[in-house]
Structures are given as structure tokens and as C-alpha cells.
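Below, in C-alpha cells: the form predicted alone, a single chain.
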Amino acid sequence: MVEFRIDRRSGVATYLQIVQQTKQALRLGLLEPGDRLPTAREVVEATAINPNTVLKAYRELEREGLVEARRGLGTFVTRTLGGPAADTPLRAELADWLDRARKAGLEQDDITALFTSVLEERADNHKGEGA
């Protein structure tokens, strides 16, 4: 089961953090069709956020066709996103890179900034190619 981590300093709305983390879990194969998301009560107990915030996130995921609420049973994943990225050689290479970055003294925020800047740079370089 997925565990949500809420970063109150991120500037990202709490419900969107839940949506984004759920989508990430779907992309990585950590959640699969048929899996149940934590109940609103479980999320509230783990994160100390408002239950309505959890319900708003789950409604958004349902609107996007990723989950389905079943009365009295919970909210269940209906489809995945992307391929099986969790067990690819690329993931292992990225984990090795992350280890090297940590050994080089980079903190999590530094690593995130570096990765994001390269990702955005590459996305900009590939715009218009083969479109």
C-alpha cells in the first residue's frame, strides 16, 4: 500500500501532492489495478491533514479514470500509468548515480534541482523532433 508524504513547505497543494504521489506509484508499478488506496482515515492518521483534502485528491484521481470508489469497500486502482519502470536497468543506473551524488556531498534538494534542470533542458532540446 502507498504511504503519502506531505511536504507543507513545497508550495504544492496538499491534495495535489497526494494525486502526484499516486501517479508516481502507478508509473513505477508500486500500485496496480485492483490495489486499494489507504482510506481517508488512514491518510489523516498518518499525515494529520483534513479528510476533505484526501477525498478531493481521490475524486481527482477518479475523474482521471485512475481509481474507482466502491461504497463501503474503499478506493481501488483501475489502471496503471506507463510501463514497468520499477525493475528496469535504467532505474539501477539512476540509483547508482544517486549514490555517487550523495557521496559527492549533494543534499536531496541539490539532487532534485540538478535532475530537474537536466530533465527540462533535455525536454526543450527534443521539442519539435520527430513530431
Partner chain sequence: MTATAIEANGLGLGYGRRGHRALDGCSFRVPAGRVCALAGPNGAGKSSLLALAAGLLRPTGGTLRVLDGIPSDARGSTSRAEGLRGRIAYVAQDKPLYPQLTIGETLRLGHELNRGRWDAALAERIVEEGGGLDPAARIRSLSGGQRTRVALALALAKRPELMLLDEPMADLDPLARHRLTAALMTEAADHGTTIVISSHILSELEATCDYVLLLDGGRVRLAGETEDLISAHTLLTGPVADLPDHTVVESRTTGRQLTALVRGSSAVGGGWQTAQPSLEELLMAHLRSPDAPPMLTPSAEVATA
Contents of the next structure:
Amino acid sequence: MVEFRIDRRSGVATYLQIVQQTKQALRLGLLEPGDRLPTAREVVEATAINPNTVLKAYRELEREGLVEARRGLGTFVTRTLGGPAADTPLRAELADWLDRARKAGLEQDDITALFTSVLEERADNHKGEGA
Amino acid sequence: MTATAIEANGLGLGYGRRGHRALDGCSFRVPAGRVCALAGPNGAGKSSLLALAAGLLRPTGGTLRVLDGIPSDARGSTSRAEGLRGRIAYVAQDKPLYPQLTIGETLRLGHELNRGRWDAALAERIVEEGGGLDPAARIRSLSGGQRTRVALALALAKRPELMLLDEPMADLDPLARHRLTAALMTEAADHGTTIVISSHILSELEATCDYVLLLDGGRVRLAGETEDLISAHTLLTGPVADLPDHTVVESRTTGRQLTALVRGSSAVGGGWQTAQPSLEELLMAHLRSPDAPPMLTPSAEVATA
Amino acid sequence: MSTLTTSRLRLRPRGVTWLVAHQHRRILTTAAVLLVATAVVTSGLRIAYEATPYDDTATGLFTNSAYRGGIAAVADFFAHAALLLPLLVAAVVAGPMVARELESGTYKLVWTQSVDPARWFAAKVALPAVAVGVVTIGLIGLFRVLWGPAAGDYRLSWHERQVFLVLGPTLLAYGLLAVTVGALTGLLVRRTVVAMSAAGLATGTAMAAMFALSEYLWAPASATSGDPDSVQIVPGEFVVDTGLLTASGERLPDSVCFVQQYAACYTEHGVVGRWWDYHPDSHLWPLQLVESGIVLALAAAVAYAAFRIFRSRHA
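Now the other one: the form predicted together with the partner chain, given that the block above is the form predicted alone.
Okay, now the whole complex, with that chain kicking things off.
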């Protein structure tokens, strides 16, 4: 069972937070196909948010094909979120690059900063293409 | 259950010899099953509106329909709380309780007056939750937060279709506020109860309320689904320049920067940074600009016959 | 914890009736206790009096007259206390029963716990009305028990204002008037202490006004005598008015010949006798009923006003 943490001050819409946290749980393997998501009542009891928000989030997840609502039973996970397989060739390439970065003298923080900066730069470009 | 919880048409409430008006020509609709935030500054008429909806006062102008009847004409029944009054719960701002009664006697009072609708187990559960209150304690010995708990227990245990709460969380510490909000939201989840909460704490409203009613000076400024109202507005920031052709709710200039809240979500010309306002920003902007025209979403409109 | 709200209710008042009775149970029990105490004292005295029906001149034991004296004193106190009863009733209804709820806001709790406001107000009037009815009728009966032996006492003649009040339904009427005046005052003046004072004052004023009119409410009987200076010869001593009678039967007020040379004045005006307008004992009940009727009509009017105002403001 997954527990939602709602950050009221984050500026992110509540229902989106639920969607994102569900997806994250799927990625991390905390939720597997066949698991039941908490009912709206259970979420509301814990987080004190509007029940319609929960329903809206679940509808969004259903729209993306990740969950399925079964009348009278609950909302169930239908598939995993494809995370990369453990032995993808990308992993070996990344390990290679890391070794080279280390040899070049970069510290952990520098590597993280470099990686994040490139990721964001590319993300903007990707957004421009895909929009 | 009816589809409309509250419908007001030209609702007015005046008092005093100088004809001071607490409410002036309010027309709006609150559909059933919503959690509605009633917002506005002091003196805006929020308490008056709730008191009218609860049937404590008679309007001096216009009409007000609550569930499917007129609250001030509603007759309770002696033995069973079937009438309109039985279906509405109201908690006043000062949470009035009889100071000389104990908590147990107060709940007994609720049981006695709401025959046929009273959920004694729920009342006890709310009173007991999180460090139970002693049922033999007299009301006058309770703190503000404890009184609120008892008052809300009385409201929830009569299993209403509509709850009208006037600043219910004012006395509560954050933990108690969270617990009671959760109890209210659970009630809404289980039974689709319509809840109207008047509150000053705007930041918390966004997560709990899916409907909002903004009053100012006795008039309706905004009404409708929070989502729709927010997406109908855009927050613009940029260098000082003429604003694009949208209804401007509020604009502020600091130095060379202009911030404005406008109506409309269609694309705005270059040079402007756009963002969606938070509920708090939306309400505050409208309060700061009393001349901005009111806005009601379609579900909040009242068909004027 | 289930003992919090168990309902062991069988034949008990329900809903708003229960609420009002429960809320003011202290006042009700106090009234009941006072009534019972009065009954005990009254019957005790009367029984003691009946048990010693003689005055033994030989032994010097004048127990009978001693008891009569005691009873007269108690009855006198009783009657004077009864004058205050309507004022007290008005204050209690106006203050603790109505104004305090409006002032403290507890009415909001009741009206939103599925209680019809109009029913609530009606209960606030009806319950004290019933209690006042029971108590006043009880007091009237008890007073008569006490009055029997001592009626001849000068303090206890039926035309004494306070005695008249307790001898018949007038006490009941004023009690009910007090209830309605209290309810209206509490509704208008939503401050407890001010409402209590105002209600007491209003009731007292109404009583004083009625008292002034009281003796004129029934046509008096007339009597004459041939001597203009005669002291009252009318039975019962309840004189409404008196004056000088001329030979032609014309009635003149006493003030006409209130001079030193009154004999000459008499001759001058042809005064041959005196006339009296008075109420004999047989007028007690008519006077009681007319006064009670007027006061009850007044009470009804006040009650109507109170309900109209309530309806127009609230629900």
C-alpha cells in the first residue's frame, strides 16, 4: 500500500502530486500490478484533502492506462512503469563515462552538477521539439 | 438528495435604522456534494450568509433556497428530525454551547433533539479521538479547541446533508485542525455531504475546497469551481508596458516590473511571463481591487427567471 | 463510553419540551418546593387551629384566639408576598429563560439542532405558563384555607388589594400576564439583567394601573342614610365613593361642604343625608372575574405581539 504525502505549499496541484507519487511508487517497485490503491476515503482520512481530488488523480492514472477502477472493489494497478532493465547497454555506457569523469578529477558533486545541467538543457530542447 | 445545495437570488440582509446591509443582492449557486470555501474580509457578510442558510434569520430581500426548501420557513418536527432543519448542520463562530452542561449531557441534547438522525457512535468517536475528553467535564471548563471539537461532534453526528461552518478551525492548533479537516473530508467522501466553510486561512483552502465563494462588502465577487476559476485567470509579469487586451483584475508596478492578474487564459503576446495564480493569489487580488467585475462559473450562475 | 448517550426514554417529554424543562429544572424544582412548603405550613396551622376549637376563660387559655391571631399574621404575609410573585415570574422568564439564550448565542445551537425556532419560543412561554398556573391555583387554594378562620381581621378584608389578589383567579391572570410580558421583554431586550428589570417594572406598572381601576369594574350597589354625618353603615366596608345627598336626590361630593360652618352649608345646599356606592360581599366574584378577564386579554395581546415580532425577525 502506498502512502501519499501532500505538500500544500509546493505550488503543484494536489491531484498531480498524487499522480506523480503513484508513478514514483510504480517505478520503485512499491506498487505492482494487482495491488489495490488506497480508497479515496483512506487517502482523505490521512491527508485531509478533498475526496474529489483523489478521484481526479485516479481518473488521470486510469487515462494513462496505469490503473483500472473496478466497481465495488477499488482501483487496481494494471501495469508497471517501464523502468530501464538492469542490463540495458545504456547502463554500461554510463558506468564507462563515470570512470572517465573520475579519472579527469571530478568529484561526486561536480558530476551531479554537470549531469543535471546537461539534463535540463536537453530537456528544454526536447520540450521545444515535442510540444 | 437534491442537486443544488444553496441557491440565492438577489439575497439581501439589512439591519439597523440606517439600513446597513450585511448582504446586498447576492446571486449564486452551490451545487450539492461540494466542499465550498466561503472567503472574504471581516464584515463581508460571510457569517450573515451562513446564518441565513441555517434558518436563523429572515432575509430582508431576495430569495434563498437551501436543499429544496426555504430555511427560515422550515419547521422542525417534535419527534423526528426529518424536516429541512434536520438536514442542515450549522456551527456558529463562537461555537455556542450550554456552559453548565457536561459533554455527555450536551451529546445527549443532540440525541434528544435529532431523533431519528443521530449517530451516537460517531459523536463519541470525535469527542474521544486523540486524548479523549472526559464526558463529565463541564463545557465552561473546556479550552477553545475542545469546545470546537464538541461543537463539530454535534454537527457531524446529526448526519446532515449540508454543513455550514463559520470559521470552525480558528481556535485549533495545526494537529487538531488537520484531524478535524480529515474528519470533515471523510464525511464528504462517505456521504457526499455538502460542506461550506468560511475561513481566513486561505492557504489551506486550496487542498480541501473544490468550490469557492468570495464575498466582499456584502456582494459576490467570485463563485464557482476553484479549478475553473484559477484556470480562467493568468498571472503576468514583465517590464512595464501596456497590458494585452484582457480584463485586468489587478496590476501592480514595482520599479520597472509590472505584475498583473488578468482574466483569460488564451496566449498572451511576447515579453510576458505567464503563470497560473494560486487560489490565495486569486482571492487576494480580487479583494485588493473592489472594482473588478465579479465572475461566476456556469455552475454557480443562477438562472434569473 | 456508551453510557454517554443511552436512551432510556419511555413516557417523557420529547424534543424541545424536554430541552426547556431540563434546562430550567432548578427553577421548576424551587417553585415546587416552595409550593409544598407553603402547603405544609398552611395546612399545619389550619389543622392546629381546628384541633383547639375553644377558648377556656376559666383557665385563661385563649388558644383559639391565639391561633387566629397567628393565622392572620401568616395570611397577611402570604398576601403581601403574593403581590411580588408576578414581578418575580416576569423577571425569571425575561432573563434566564429568554434574554440569556439570545445574549449568549446558545439559541443558535438549539435552532440548528433541528428545533423549530417558533416551537422553541412557544415552549419558553408555555412551560412557565403551565408552572405558573399550577402554582397560582395552588396558592389561591391554600390562602383560602388560611383565610377562613381569620377573615374578620382588619388586615384581611377582601377589599384589601393584596388579599383580593390571592382570593381568586386574579393571581393566576397576573401570573400569566407576567409570563407573556417577560417573554416579550426578553425578546426585545437581549441583555439578561436589563431584561429582568424591565420586565419586572412593566409588570408592576400594569398591576398598579389595574389596581387603580379595579373597584370600578363592576357596578356598585347604593345606599343612603338620613344623616349626612353618619359613619359608614354599609356592609363589608368596601366603599367606592361617598358624598352628600340633597332632598331632591341629587348627589353632591363631600368637598362642597368641607368647611367650618358645615351646618349652614348643609342648609344652603339642601343637604339631607348621605349616599354611598359600595361593593357588598356578593360582588367579590364578579369583580374577580372581570379583572381576571381583562388581565388575561392583555396577556393574550402581549403574547400575540411577542410571536409576531419573533416570526418577523427569525423564523
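Numbering follows the first chain given and starts at 1. A quick note: this is a predicted structure, and the numbers were derived from the prediction, not measured. Note that the rigid core is defined as the largest set of C-alphas that superpose within 1.5 Å between two forms.
Taking the rigid core as the reference frame, is the Cα of residue 114 displaced by 2 Å or more between the two forms?
It does, since the residue 114 C-alpha is displaced 2 Å or more between the two forms after the core fit.
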